[in-house]
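As a starting point, one isolated chain is supplied in structure tokens, in the form predicted alone.
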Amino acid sequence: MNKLTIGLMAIILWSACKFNAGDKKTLPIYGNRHPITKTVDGKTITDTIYQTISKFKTVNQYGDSINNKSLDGDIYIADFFFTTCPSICPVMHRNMLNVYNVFKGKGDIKIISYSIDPKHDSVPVLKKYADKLGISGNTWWFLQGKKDEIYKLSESYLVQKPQEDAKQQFIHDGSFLLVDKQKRVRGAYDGTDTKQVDQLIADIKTLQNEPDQSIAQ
């Protein structure tokens, strides 16, 4: 499968922060960040602005319009796939079922899977795919959007941008990305590795316990 790029790993190494706060474990925040200075009550303070997921517009397997605001107040896990993928996608989504089964019905946890082949992956195709996996309700959405926009969106998730080879076969990253209620990437996991998916489940629970994640955003 495609691994995280060297550039992503470099970003993670220097930008990850908040591993621990005292005795309470917290997760790192991935991506670029920059300080901003402002005046509050006559005092100058410096805050940090973190990289967040870009805005997007899609439709899910039920034909409902889904955009970035649809995930306000949610912790969510994202991945990129296509329904006719013969290699890593079936493995990824069998593993994602473990995440789904742990958190389905939890109001503030979502899973979103962006199709990188929207020409083929119509709403009925996505619904059939979801049904085959046994997915119902609104915990896990399979999303169709404009191809160029989805490809560009992948960059804000810090994964390799999807591409097509000479035989028009889709190549994409197999990562699961954990995103917090502030729309910041908090973890990246190999979706084909069951041990890493187990770690994702544990990290979701850790993230839920962070003070700024227990309050709806």
Second form
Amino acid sequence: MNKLTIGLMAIILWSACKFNAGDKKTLPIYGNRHPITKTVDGKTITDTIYQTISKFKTVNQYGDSINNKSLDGDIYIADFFFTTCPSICPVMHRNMLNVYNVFKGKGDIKIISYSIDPKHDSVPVLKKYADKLGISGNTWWFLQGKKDEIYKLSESYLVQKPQEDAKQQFIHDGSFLLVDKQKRVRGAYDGTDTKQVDQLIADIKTLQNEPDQSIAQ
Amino acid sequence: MKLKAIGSISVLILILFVLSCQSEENLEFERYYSNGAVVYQAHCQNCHGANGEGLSALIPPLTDSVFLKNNKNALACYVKFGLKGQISIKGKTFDDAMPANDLSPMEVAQVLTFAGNSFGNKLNTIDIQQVEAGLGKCK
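Structure of the form predicted in complex with the partner chain, given the form predicted alone:
Let us now look at the entire complex, which starts with that chain.
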């Protein structure tokens, strides 16, 4: 019994120390995964295929075509919004501004906001919104695409699919999704919660330091 | 010892006296203000922010005491029916629409008393009578 207690204490102590080694933290990889076997140099190896973000085609606030390839080599944060959203979008983008201010102009970090109301949110509307928010340059893109494609795309970001209620109001998920250079979702944060957004900023830095991040697929 | 006891009792009485001196007016303000904080959180904070800071050039801050004072009678209309067109707040122009809010006149009075006396503003109590009068004159 006494030995058991000592053993338990040792385990607790060891895990406490391990917990403190926070700088070695790695982020989880979300979504479905499946193993594949392939032959490389005559040897059969097993690899894991992770769920990645589907292809998409959109235009940004400058009228430039933006697709999944435009984000090659970038870590990025995605959300879904619309410019006339009266409920959670203002607080989401107030919090996203904090992320923007930390990472703007820093090369391999991007923010993309997909409009779920592309009928209203045309390129000039998105440009005006970005201007008023105080966004310039190419760190944060506001994207207009085809509505059904954007709705479908939300599934690969593992968020609740947007929907419209009886009053044609859009209901959508307030999440910020962190996507790595291999286009895998590595974190989901409540964009209306400043504490979670602080965590997102910390996790982006963790992801930047991940060795794999230098190898773009 | 006796002196000490008398001393502390008189201090206590003095405190009670001061507390009871809080006029009815003050208590009314406190009621409006504290209820208004709850209304603000539920209906205003997403857009205007926890500190009334607004959002860049999209949503105006609630810190322009001069604007609030000059438009004091119309504030109830803005809250209840929303606001369209261009306004100038702290020298910056805002032209996006504010949506209407389905609030009772009492809730409007509470939230106006809260916002009107937070974020550096000092409008004192905006009571339900003032709100009802204001709502009667909405354009």
